[in-house]
Amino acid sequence: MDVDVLVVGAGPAGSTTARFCAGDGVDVLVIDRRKEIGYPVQCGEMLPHVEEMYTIFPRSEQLEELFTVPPQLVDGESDHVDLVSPGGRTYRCCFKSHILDRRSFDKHLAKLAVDAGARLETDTSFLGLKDDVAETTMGPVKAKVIVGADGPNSRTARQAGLRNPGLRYPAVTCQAKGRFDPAVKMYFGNVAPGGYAWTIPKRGGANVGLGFDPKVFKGSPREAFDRFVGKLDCTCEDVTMGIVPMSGPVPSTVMGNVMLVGDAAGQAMATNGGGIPTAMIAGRIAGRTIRGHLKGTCALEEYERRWKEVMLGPLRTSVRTRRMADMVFGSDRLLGAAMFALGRRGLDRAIRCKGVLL
């Protein structure tokens, strides 16, 4: 099979890339190994409001085009994030966000891509590259451009000679039934060594999860998760495990005719784990760059310059803040003292990917 563009992965990064490069004669094929787009859910489902994203990424433009979310895809709203220290002290930061029905949200993004002219094949895996031809479970696919949007363990990246994110945190999440405080909560300390646990309230319950630094905690992710959930008055459904890239963007996101987008490129915010906004911002840039490349107006490498202009500064700041936190994450006493020293203002800046030392 010959196509113009092969997109590997139909999450927010892949579907958004496909949406913005499909149509006008550009033949785009999106493949995803899952039988159902959006399931299982492997994230906290929290999407910052547009005004928050302009604050985090002030060089971005026309974000309303990406993040105007249909009401039926929203399971809750939150105006605050409560950061809870190891000793139980709570620092409340104003931060407006939608709580998504991620299962439906991903389907919505895939539909936008299909409506734009892309083709979608589920239950289809990328196996490797051979002589510039993608081997898949539906047969060989020859593409002018291949997009790796297949997560932090991206096989597309490895096959193309690109790097996966160096630091990847194990994460366990579930859909919990029960009564929860209406604010998003992030818990730090030995509940999730080197990372944090969360409860993100939504209709009928919450998204509950935990992620940690494997260098700090060598135990079982599921056992740590079960201990955390055991302290909550809830029942869990659809427990899943995933990986969150926390080391910042990979050194290069383009190699030959292959480009990386979203978690595959390490384009996640290291101080809060958020990857949906960055995946979609980069996906739009990737899609538009691909269209220009196929029309002969720009090289694929232009993608790297464009996404870095918008996102690299905040993402690098986020990584620096995480590295500073690593110095105290091994001790609940030091972590609590550091959170107290930063105070609400410093912690507020951290979750917005801004420097905490003025």
Ligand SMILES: Cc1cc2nc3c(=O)[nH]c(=O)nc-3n(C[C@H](O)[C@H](O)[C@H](O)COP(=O)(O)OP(=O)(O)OC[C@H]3O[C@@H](n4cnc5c(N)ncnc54)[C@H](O)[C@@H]3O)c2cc1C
Given for the second form:
Amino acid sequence: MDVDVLVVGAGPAGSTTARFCAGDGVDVLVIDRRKEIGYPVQCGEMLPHVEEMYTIFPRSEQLEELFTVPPQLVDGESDHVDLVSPGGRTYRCCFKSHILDRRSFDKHLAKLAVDAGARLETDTSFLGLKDDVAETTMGPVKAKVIVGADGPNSRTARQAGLRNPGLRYPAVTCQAKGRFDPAVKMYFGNVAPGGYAWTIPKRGGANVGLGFDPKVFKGSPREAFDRFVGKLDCTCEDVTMGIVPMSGPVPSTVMGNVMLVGDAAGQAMATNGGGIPTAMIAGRIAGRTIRGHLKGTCALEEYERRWKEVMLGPLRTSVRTRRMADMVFGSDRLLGAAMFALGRRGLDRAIRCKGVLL
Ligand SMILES: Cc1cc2nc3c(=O)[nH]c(=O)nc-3n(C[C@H](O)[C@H](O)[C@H](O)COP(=O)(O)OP(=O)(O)OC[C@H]3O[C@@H](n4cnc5c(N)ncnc54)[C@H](O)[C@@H]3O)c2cc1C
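I would like to compare: after the form predicted on its own, may I see the structure of the form predicted together with the ligand?
Next comes the full complex, this chain leading.
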């Protein structure tokens, strides 16, 4: 099969890329190995409000186009986040977010891509690249542009000679039923060594989970998760494991006719683990660049320059902050002291990908 653009992965990165390059004569095929888009949910389901996104990425524009979320996809709203130190001290940071129904949200993004003219094939895997042709479970696909939007373990990246994110934190999440504090809570310390555990209240219960640094905690993700939920009064459904890329963007996101978007490109924020907004911001840039490239007005490499202009500064700052945090993450006492020294204002800056020593 011949197409203009093959997008591997129908998560936020792939669907948004497809939405912004499909139609107007551009033939886009999106494939995803999942049978159902958006499920299983491997996410805390927090999406910052658009005004928070402008403070994190002040060079971004027209984010309302991406982040105006239909109310039926929202399971809750939150105005602040409580960061809880190992000793139990709470630092309340103002941070407005939607609590999504991510299962429906990803379907919604895929539908926007299909409405724009893309074709979507579920239950279809990318297997490899042979002589510039993509091998997939639906047969070979020859494409002018191939987009690797297949997450932090991107096979597309490896096949094209690009790198996967170096640091990948395991994370476990579930849909929990029970009684929860109405505030979003993030717990630090040995409950989730090198990362954090969360309870994010939503309609009917909460999203409960944790992510941790595998260098600090050698046990299994399930063991860490069971230990955390054992302290909560809840029952868990749909327990799933995923990976959060924590080392910042990979060195190169374009190689020949292949480009990487979202987690495949390591574009998640290292101080909060959030990657939905960055995947979508990069996806729009990728989609527009591909369109320009196919019409002969720009090179594909322009994608890298454009996304870096908007996101690289904050993403690098968040990696620097995470590295500083690594120095104290091994000790609850030091971590508690560091959180106390930073105070609410410093922690607030950290979750917004701003320098904490200013
Ligand atoms: C437990 C956990 C909690 C998180 N919580 C949050 C949060 O609250 N807020 C937030 O903003 N971010 C959160 N994140 C991060 C966020 O989920 C990701 O950054 C985001 O989904 C990135 O989007 P993406 O499209 O790049 O990748 P993904 O959403 O991972 O999509 C990749 C898609 O590619 C498909 N795929 C993979 N390989 C192949 C293949 N070979 N062939 C075909 N298809 C393939 C997959 O099936 C998948 O649908 C969390 C991550 C985890 C693991």
